[in-house]
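One chain comes next, on its own, written as structure tokens: the form predicted alone.
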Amino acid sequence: MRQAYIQTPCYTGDVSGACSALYELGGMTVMHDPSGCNSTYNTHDEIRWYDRESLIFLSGLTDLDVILGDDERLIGDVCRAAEALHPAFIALVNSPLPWLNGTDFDAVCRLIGERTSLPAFHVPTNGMHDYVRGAGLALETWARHFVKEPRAGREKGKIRANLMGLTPLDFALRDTVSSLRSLLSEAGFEPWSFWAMDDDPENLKRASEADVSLVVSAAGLRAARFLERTFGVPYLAAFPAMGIRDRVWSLLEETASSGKSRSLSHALDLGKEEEGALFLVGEPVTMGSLAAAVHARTGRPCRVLVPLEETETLLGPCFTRVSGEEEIRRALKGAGAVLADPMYRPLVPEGADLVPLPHLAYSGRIFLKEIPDLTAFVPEGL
């Protein structure tokens, strides 16, 4: 029971964080599941449904398809509903019950792209993961599809970067996405495509054209590396928090000219002293570059606790991997303050403050209204 969950909600699903990577590319995405499974993501998880539609359906799995594995009928209706409203591409999702029946996801989608001659591909999720791996594994897999060779003779010029990781889910105030795009340009970059909000799908397939990727958060990890295997795109992990932006930039371009990638949190130097420390709870990337932008402008010692699973490699000196709530209660023991988000506060020993950083990804949208645009959020009272 060290792992349980009793006081405090759990992170967004893979399921749902691969629907919301998938949004705004212009395909359809298909959760295979009994009805009724989507209202998680429709109503806690997708927040622009009320300015922007989405092909994203249930395949209403039933008792005697689980029983009888039938198949034809999944692809069927599929088949129809592509037919009917000519998406870019087919992507199904799995959940528990396909997964646990072992439901062959890579034949059924060849049947389905031979019968409506459409690209369609399987995400291997299966709801028993958390958002990063979903959002990354979405997104790996459409770029495996669909971005393009580079195209040769390329102008030398301002430098173009990549924007990987953009969710709602971690960045649910849009204005962020757009603060981003300006701060890239006024650094003396070209913004070259956004993965993925906010931006055309044809410049993700021209992903492999730029020279940098800096990865936002780490459900843009696995895409990252994705372009950097096969077309040498190098990344930076690290988000450019008020207070570090101009080593953010300086790294960024360090990293575009060397073509080695690397991530901010390995070169933080957060301060020894644990004891009264400041505790950051939740997205590694996000979260230690908020870290550093603290500690910069106040000199308090920090500390960043990462519930999150796929973050491994993003992970510094200063970092700590938990897992359910008796690890994250132990490990916040002599915090001095806890910026997390407010459904953390059982977790908060007493006499800590609890700085307040609301995340869709974990609270939903009851602290919707209050989540600040993270680059020009500084925290209060430290």
Second form
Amino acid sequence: MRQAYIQTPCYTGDVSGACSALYELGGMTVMHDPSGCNSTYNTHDEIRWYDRESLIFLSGLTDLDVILGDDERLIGDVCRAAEALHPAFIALVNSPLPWLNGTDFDAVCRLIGERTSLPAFHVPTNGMHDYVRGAGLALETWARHFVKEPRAGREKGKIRANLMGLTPLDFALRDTVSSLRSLLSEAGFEPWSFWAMDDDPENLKRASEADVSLVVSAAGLRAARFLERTFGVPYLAAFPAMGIRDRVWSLLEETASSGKSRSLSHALDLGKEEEGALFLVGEPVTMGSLAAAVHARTGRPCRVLVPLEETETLLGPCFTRVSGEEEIRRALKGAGAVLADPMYRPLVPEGADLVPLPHLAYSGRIFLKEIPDLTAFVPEGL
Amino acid sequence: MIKLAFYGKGGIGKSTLVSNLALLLAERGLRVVQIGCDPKADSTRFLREGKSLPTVMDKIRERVPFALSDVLIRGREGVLLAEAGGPLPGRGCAGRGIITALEKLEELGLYETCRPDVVLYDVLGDVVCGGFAMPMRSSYAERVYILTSGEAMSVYAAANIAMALKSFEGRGYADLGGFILNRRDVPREEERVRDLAADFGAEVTGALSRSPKYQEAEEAGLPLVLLAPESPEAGELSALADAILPPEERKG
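Complement to the form predicted alone: the form predicted in complex with its partner chain:
What follows is the whole complex; the chain from before opens it.
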């Protein structure tokens, strides 16, 4: 039972992660699936429906489409919808059935692109991974298609910073995004492009002209690496939590000037003693930075448990990658307190306090109203 | 790097042909990779020199990480050999197995690590599902060669494969390189295969004679071009190697 989840939920899946990442970029996103991915995304993982529109569709894949290998219905439906709705691009998101069936999305996108004259690409999800991978793949794929070469003749000015990894799945309270923009400005940086909330896609296309990227969640790592690899924009993985902001800004400046990418997590000393420590469970960039803030403020030893994929390079010495309830329960043994989504309660050891920090990608909308602005979040009672 | 895929009715001699071509191209100084795309995993047996070769799907089945060197061996004349393999007989999905295996070889860095001049995909029988079309897909083979005799069932299968390829127009798949006649000495054989090729606007790239030498080579566990390098049969194979990969393409 090493990787089973019996008392607790699992994180949002990769298909929803991809849709969430592309939601505000002006394209038409089509989940190629019978309907399960659609209802999960609509019902549990997306909270923006009432605030702003987005062209998110489901292909309504049928058993006969799969058995007969009939891609033409998907292609025809997508082309007709695109003709009526004029999206900026078309993104197909793969799901378990077409993945198992080996549907050739490259070929399907090529045909759609030819017929619609629109950029068409697919996000190689398969419904078997978590949202970090899905959102990461979507942002990276979008970047590969749309980020332009930097324009020449830039005048010297403030350090331009991209912000990578913004989706409601990690930052459900939109105030967090506007706070991040203000904080960056106040710290003397020029907020350059925000991937991918509250920004004009045209700004994202100019992300290559930034001096540095600040990866605020693991979902932004793939796109940040693409910018580094292709345009030489280095990145820092850190979240400017209250209490460690000066350190984050100074590292961001250093990253921009040295051109060397880094993760705050690798520089963190969160105390020696594990027994009685505060254990933070969740997304590694935000949780790592919150741990650093708590440790800086209280001196309490902290440890970070990371149950998410594609996070290995973000784990510092006080971080542990965990998978499955059994492993999480074992890792939490001896914890003095646990800071995590309330749905982790069954795994919190007896005698340890749970400090709740709801996470949309984990508990959905159950605790939506209690999700704070992470830039101003100071855990109580520690 | 040139990637070529070989299709044709089961039992028509694809593996025999591909192994001989692999050797001949290696003798011409090219770095050659031969990939068997059949769950039976018998494409490379005459080139292995008795070495064992776990299939990619065998290694995947073990559910532990593995390296390219676990599923790739150097065979006769330095030809690099891999077998996709498949699910257990009568279970799972063989076509999906081919997709998984080819993707795994790519993920393990086959093309970057070996930097082959030529990759030959030896594909099971007909294009029965999407998985067996994988070697035709973009980023895989540039050209497909279809091996056929003049027998009705073989011509029928060859036409099916060519039609599948034609139906993929616009998808960026491989081009039809041509048909290869493997003679069974049936009446009007050349004419039938020439007509088939003409129907698809293609050519008969080469022809191989029916000869007991192929059985002798099989008995000896050797490719014909090694057993009888000076034979007329080896001459036909050599001419075919030059036809499918002309000297001007070999530097690619």
